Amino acid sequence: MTIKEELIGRFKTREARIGVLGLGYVGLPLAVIFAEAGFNVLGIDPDVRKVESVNKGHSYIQDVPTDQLAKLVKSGKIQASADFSGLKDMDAVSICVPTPLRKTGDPDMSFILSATEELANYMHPGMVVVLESSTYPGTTREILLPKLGSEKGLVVGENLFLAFSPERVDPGREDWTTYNTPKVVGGITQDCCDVATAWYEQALKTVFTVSTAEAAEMAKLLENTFRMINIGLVNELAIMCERLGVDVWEVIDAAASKPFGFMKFTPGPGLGGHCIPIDPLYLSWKMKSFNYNARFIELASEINTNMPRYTVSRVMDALNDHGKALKGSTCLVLGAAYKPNIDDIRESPALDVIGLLKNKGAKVSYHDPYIPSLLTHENERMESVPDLMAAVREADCVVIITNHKDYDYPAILEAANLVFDSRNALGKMGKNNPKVARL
């Protein structure tokens, strides 16, 4: 029996030990998946903030039960350690590290090489190692394949069997979860695509397979892309319909009443999400090393970046028409999440337009009923409002950034002294409300 059909073998029959390096929104559902199909999991993380909360039971991640994960500690199938040395007894190793980008604008691949170094030291014959953190086309073969590879003497595709496999989580979501979104494979060699996507098999409902790592890579960078680029159009259809007078709201669904060839995308104060912001910017820098201009890319990400300034300069318009300077002006901003009904602050547009309202001189507060503390970019600590609607009444003017569910809209909106709604979260309520000005 051959290395690779002795290790399909292992999964079919549950015995193979499960490692997760990084237990973060995408490693501890991962982990719960894999334990929940019978296998033991192990889950490595440097936190051990992480790790004992794990270990504990207790999850921290919105998309995972407290009384899920306790009943799998419990049961022993999960346990999470600091301590990498445990993946000297793993079968199989998902990373699910952050690939965040540098000021610069270049990926920060820190994490992903802290992960494999750790890791290669505890290599063996007969592992299969899944990377799952966004990452540019070539980061598997270029960077963890000789790592993980021929500087241990492990010959890929023989005793080594190394993929690639986009991480696809949506926080929030209930419909499209970890278990059933379709899984994307792509292997070194087509043997490491076999053994990773016996793998990923037991646990998930649906795995997609592709010819290369390379092509699972950029597969992950469409996504977002399409996503970036699309979001990019309806925000600056948000600002020529202002300068048109045209309401950009009733634009967007008159467009989307058509059954075929069209796609509802909605104009925002900026983007947030670890995904979106970031992993199109990927590609642009990689592209770059082949003399290769991305300019849908750069042009659209553009247009993004300044959707929080164009949102601040739209609340100075709102309050100059109701003859207040913004400048001395109590802001309260609503929703700081960068999605609605989730507790991810990561690249919130909410940060950038809270730092350009105290830039101009606005006395800011904010309330987001997930996030009772955050971390401003000028490392300033604010605590969300203990009293909403106390701080509605006092503010010169209320700023949606974040439409959560759990908002009574039409009591904020009888309360405010002027709204602006860069969400439509009011929906006809603000229309052609002159307490309202809408985005």
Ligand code: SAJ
Contents of the next structure:
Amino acid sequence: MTIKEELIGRFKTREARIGVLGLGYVGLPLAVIFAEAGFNVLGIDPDVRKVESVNKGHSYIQDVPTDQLAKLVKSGKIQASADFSGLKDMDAVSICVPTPLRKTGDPDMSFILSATEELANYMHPGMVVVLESSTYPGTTREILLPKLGSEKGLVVGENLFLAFSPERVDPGREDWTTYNTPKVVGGITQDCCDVATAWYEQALKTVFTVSTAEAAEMAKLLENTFRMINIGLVNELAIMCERLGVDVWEVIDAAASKPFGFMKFTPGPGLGGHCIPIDPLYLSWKMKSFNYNARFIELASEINTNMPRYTVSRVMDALNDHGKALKGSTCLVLGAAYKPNIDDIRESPALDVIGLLKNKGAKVSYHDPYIPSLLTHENERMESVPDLMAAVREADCVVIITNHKDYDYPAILEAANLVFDSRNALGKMGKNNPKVARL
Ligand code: SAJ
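Can you return the structure of this protein in the form predicted in complex with the ligand rather than the form predicted alone?
After this comes the whole thing, all chains and molecules, with the earlier chain placed first.
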């Protein structure tokens, strides 16, 4: 029996020991899904608070119910540690670490590098490693393969199996979950792909295989670049419609009535989250090393990055139309999370809008039912206002940035002096309403 056959057999009997490196919004759900499939899972994370929380059976991830985690921890199916040495007993390891941008806008590979270097200390023949972090094409082959393979005396495709499988977690979504979202897998070799697929198929509903790790890395970047560019398109359309005196929301709804050949995106105050504004820049950065300028990505990024400033200029216009200067006016920002109905504020355009409003001399407060407090880009701590309706009544302008479903928009509109609605949260109530300006 070859090492490949033996390893695949251990996945089928659930004897294989699974390691998940990184217990964030991708890693913890993945650890749970492997444990639910019957594997013993060791979660590794340098953040001891996460480790302690998991070992207490307490979930800190919106998509992982605490009772589900507690049951798996109690039964011994899941345990967590901040000590990487547990990896020496693992047969299979998924790496789910962040891939942010540096301040310079270049990829920050430090998390992948440190995870790989730690894992390299514990590599042994007969291991499969799958990288899940969104990254530029070539990362698995150029960074992980040497450090986990040749430098450790292992031969990829024979006693080391290495693959890439992009995470597709959409925090807060209930229809598409870690289990039922099709999972793309691409290996350094076909045998690598076979082993990684055999592993993932034990726990996930559908695995979609591609011929190389690069194809899998690129598929993920296409998914998110597609979104970023189309959001940039509708953001520019909003700017054009305002110049033309046309209602961009009406135009988009009309275009979306086309049952084929169109996909609806909506404009907003900017692009938030840890995927969409960032992943495409990993691709444009990589292409620079091929002396290729990814113009669509650069242009869309420029438009999206400018939307907070454009939004503030429109708030200024709205106040002006009501005989008020932005300077000295009270602005209440409604919704700080980067998208509706979640508690994640990473890269949220609300932070940019708050900073820009303050720079213009406005007195700014915010409310968000999911974000009790936040740290502004200027490192100022702000708390969500305790009495929403009082704040609405007192504000010279309510600025809707994130359209959480929790808000009573008719009541807010009734109580407000003026509303700038950057998300069409008010819908028809906001159209041709003298108290409402819209993106
Ligand atoms: N946004 C717009 N207009 C739109 C859609 C989004 O302005 O039409 C803004 C959002 O407000 C947010 C940002 O873009 O600030 C990103 O929104 P998103 O809906 O793309 O949500 P994300 O960042 O959580 O993206 C995730 C991604 N999932 C993964 O990377 C695994 C993405 O691939 C998913 O397609 C997306 O969720 C989804 O469909 O919800």
